[in-house]
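Only one chain comes next, encoded as structure tokens, the form predicted on its own.
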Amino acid sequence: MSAEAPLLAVLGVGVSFPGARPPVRALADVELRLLAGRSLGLVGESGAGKSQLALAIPGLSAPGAVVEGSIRFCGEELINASPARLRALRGRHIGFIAQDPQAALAPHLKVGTQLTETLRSHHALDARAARAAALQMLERVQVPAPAARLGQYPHELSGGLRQRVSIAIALIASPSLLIADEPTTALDVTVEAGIRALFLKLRQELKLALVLVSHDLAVVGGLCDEILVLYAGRVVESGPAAAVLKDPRHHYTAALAAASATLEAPLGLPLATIAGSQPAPGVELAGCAFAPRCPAAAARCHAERPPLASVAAGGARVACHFPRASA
């Protein structure tokens, strides 16, 4: 493991909602380490805890959420940081892109106003300089006719353009970390491909660190250096993206990979599915949460939760009593 200090370090993080009935633990004992300029994909089905982790990092967890553990950004502890400090970090140092750009953008403010207000709140720029920077950022994220877009409201834009504007707002103050929570979920296939290509281009140009949330292993495989797989709020596998995609060791990761669409798959064949479902919110199983759906589960899997342990050189780890054999 590199001795370089991480830009982002998450240690033993849990997110729970004790006021829910029944109480819900959305995340438990999550750990990750992200170096400057590197990218990490958070993968899992809906309800796995991906978005809860993405929201917890910049202090955006919902009211009533209890976040435990340690989240350090550039060495600074973020858990229990003051709201004012978290607001100062968001935008200026940590950019965030939500799933739904329509909900994320203020409907009553023009695009130009939203871009320049974000920029001027973090940098001492006058109105003219802020507008010039906003125009340049829209050009960078490949918004056509950017000058005209500055005077438009979000509802006047297509879904793809709204997402590009959201990306521009997240990047306008030049953060070192970008968190993108399923940024292509609401888009059609063609627009999604364009947004993915844009992320790859921006990462290379801006040297950003990226945390990308997705339910699709194929998506993060094309954009991320590392992959962390979540299931029922816990990490079940993590490691270099190439290794996880080519040689998944956890049975859940292998099932996700089989369910991901690829260009190589023959046309007309239905995608594989994973039988069953995750435990209901608030349900804590004694053993491995994936055991009821796992084809390799044994009695031990139902009785004892497996620890996350190294399985190969290079940092790959898996939480499984009986991991898949290496290819």
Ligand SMILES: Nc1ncnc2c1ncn2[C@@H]1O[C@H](COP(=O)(O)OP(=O)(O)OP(=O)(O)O)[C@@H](O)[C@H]1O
Given for the second form:
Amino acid sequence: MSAEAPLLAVLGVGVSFPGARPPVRALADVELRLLAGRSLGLVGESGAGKSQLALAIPGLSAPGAVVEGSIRFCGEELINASPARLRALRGRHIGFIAQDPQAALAPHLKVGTQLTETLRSHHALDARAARAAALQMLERVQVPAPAARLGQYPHELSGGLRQRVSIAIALIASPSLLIADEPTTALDVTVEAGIRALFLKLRQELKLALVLVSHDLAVVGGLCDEILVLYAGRVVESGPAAAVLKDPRHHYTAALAAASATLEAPLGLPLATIAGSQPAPGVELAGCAFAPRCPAAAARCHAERPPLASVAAGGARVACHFPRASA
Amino acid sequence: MTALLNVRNLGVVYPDGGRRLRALDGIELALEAGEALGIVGESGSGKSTLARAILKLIAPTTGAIEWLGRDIAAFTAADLTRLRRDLTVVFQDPVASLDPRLSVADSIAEPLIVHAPALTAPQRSRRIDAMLEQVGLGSGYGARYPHELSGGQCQRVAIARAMITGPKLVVCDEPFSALDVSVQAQIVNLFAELRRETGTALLVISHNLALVRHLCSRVMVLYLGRVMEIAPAEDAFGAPLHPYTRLLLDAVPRLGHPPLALEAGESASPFEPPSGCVFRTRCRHAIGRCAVERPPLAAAGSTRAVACLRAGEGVARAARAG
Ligand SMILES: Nc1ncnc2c1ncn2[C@@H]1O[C@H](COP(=O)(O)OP(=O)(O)OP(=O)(O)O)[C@@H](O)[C@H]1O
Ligand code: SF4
Ligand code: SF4
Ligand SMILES: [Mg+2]
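Could I see the form predicted in complex with the named molecule next, after the form predicted on its own?
Let's see the whole complex now, leading with the same chain.
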């Protein structure tokens, strides 16, 4: 299986904003591989670079961003691909759901129009066939009364339905990869649970590969095969999600898991936190970026940046000079 | 002892074209100084309307809101200025809540300039630097602008802004939804610590039940403008008495469990709330009576109250299988 060509291969990717004051390196040396139909969860602290990575893959980095390295999708290099080529790939082969749920939907266009226009910009279909496909996609994302929704405007829908419609738009042209940046943030817990169950169903039905950004480890654990933990713009741990979450080997992953509040944890104690904060944007440390907060940091950690290296046969890799012992 | 805040039989009706939307219906609540109350419920349950009424951003249709024993509807301009110092707010959208043209330090300075005009500029910047440290940003962030910060970093600035005047109550409307886990934990601990040290009470609207459980002493569960259950947070989430509380708990993602497909669907329309028990169209335990009788919010022991005709049968106890 390991010889299978990946759907997505990211190598040595960096994103920087040289024009910012001070100049910011949002991502450095990011490496990931995703096979067709598999799912990858991107986790990490605010500012770790999750959105920058999610945006860089389909060529949506902000103006002023300098993207370097290699991003191959189905073998095709996307870095320095023409804007027209990237536009053609987006929607058709790579669906994208932005962190800002408002961004996906045009407020002045009916749901049906948005679905059919997206579809017809990628596939030669007449209006009737496009409408039928739109209806089918709304059914697939479990929008109740789908025929009536086609004639509605986004503001006439609940938050949960709007999110289902933006998922429908992202999937209408049958992409093989869906990138979703915090797709359930700010939704109700019940609606969120429904969207998660929907992602699980869609992945099974459509053989869709998924890159899911989330700051909830339990969400990634429930939906993703693989996990990639980012810290200060670098990958600190990656591997099979279940194994990494059960037995994190990087001190940051372990600290993140310990800080996650649960409904079972004993009360009356402060929640476990991670002392200090991530280095400010623009600050580059010579050694391990987590060293100022790491309980296991030694002199070497401050001087020398740890490379991402395998720690387990199962494919887990960590960037740490002194990984935690396997539990 | 006078409660910090009393909400008495609060009803809010929004006119909406020809229709009327009853966003809140008969809400009763007494919040003591230093208490932390969580409010949970789906959108359309009236959480933000309750927060807005307490903040005097909207007027009640029926009932009253009393701050330190006085109806806020009768407040003078001077009373209101004091209220804005003592009762502050942290909004859901951290980026939109900050003025993009102001540096972080200038944003935090604004309420201080209004409410503590006697401070000298150096005193003010010392207070701001200390507050930035307290919210986990570090004073180096003072010179930055919102567009240079990630969502979580902006929320910390908004919290610093809300805490800088030393308020008696901070109303937090989904304060955690944009934050990553370790910051959530820090902010929960920070709020808990500030509450202990300064007696700042909190009213926390959040869909993160685990964080509400950790931060709040009591929790109020709202659905379609009515109180379903009010109880110490540990009891409400450990042994819920209302089937709606149970539904909310079953929706929480849990490590090692694939997502559950909940059958209860989305909230009923607030324009046409079901007769009798408003939750009955989604309730697995509904019986004939539930469509005709409105369940009263009835005491269940000395610290809890629940509005369910079948609460006595323990219908909400069993967790969903899966
Ligand atoms: N236009 C920009 N100019 C300068 N720096 C930027 C810009 N956009 C993002 N950054 C910086 O890039 C880094 C990564 O940001 P990113 O938005 O990817 O974080 P994130 O992991 O998605 O965080 P969150 O969980 O808050 O969404 C941060 O330090 C951020 O401040
Ligand atoms: S390299 Fe050192 S500082 Fe970094 S995580 Fe490992 S032990 Fe901690
Ligand atoms: S009153 Fe009836 S419908 Fe309402 S929650 Fe109780 S059992 Fe369910
Ligand atoms: Mg992001």
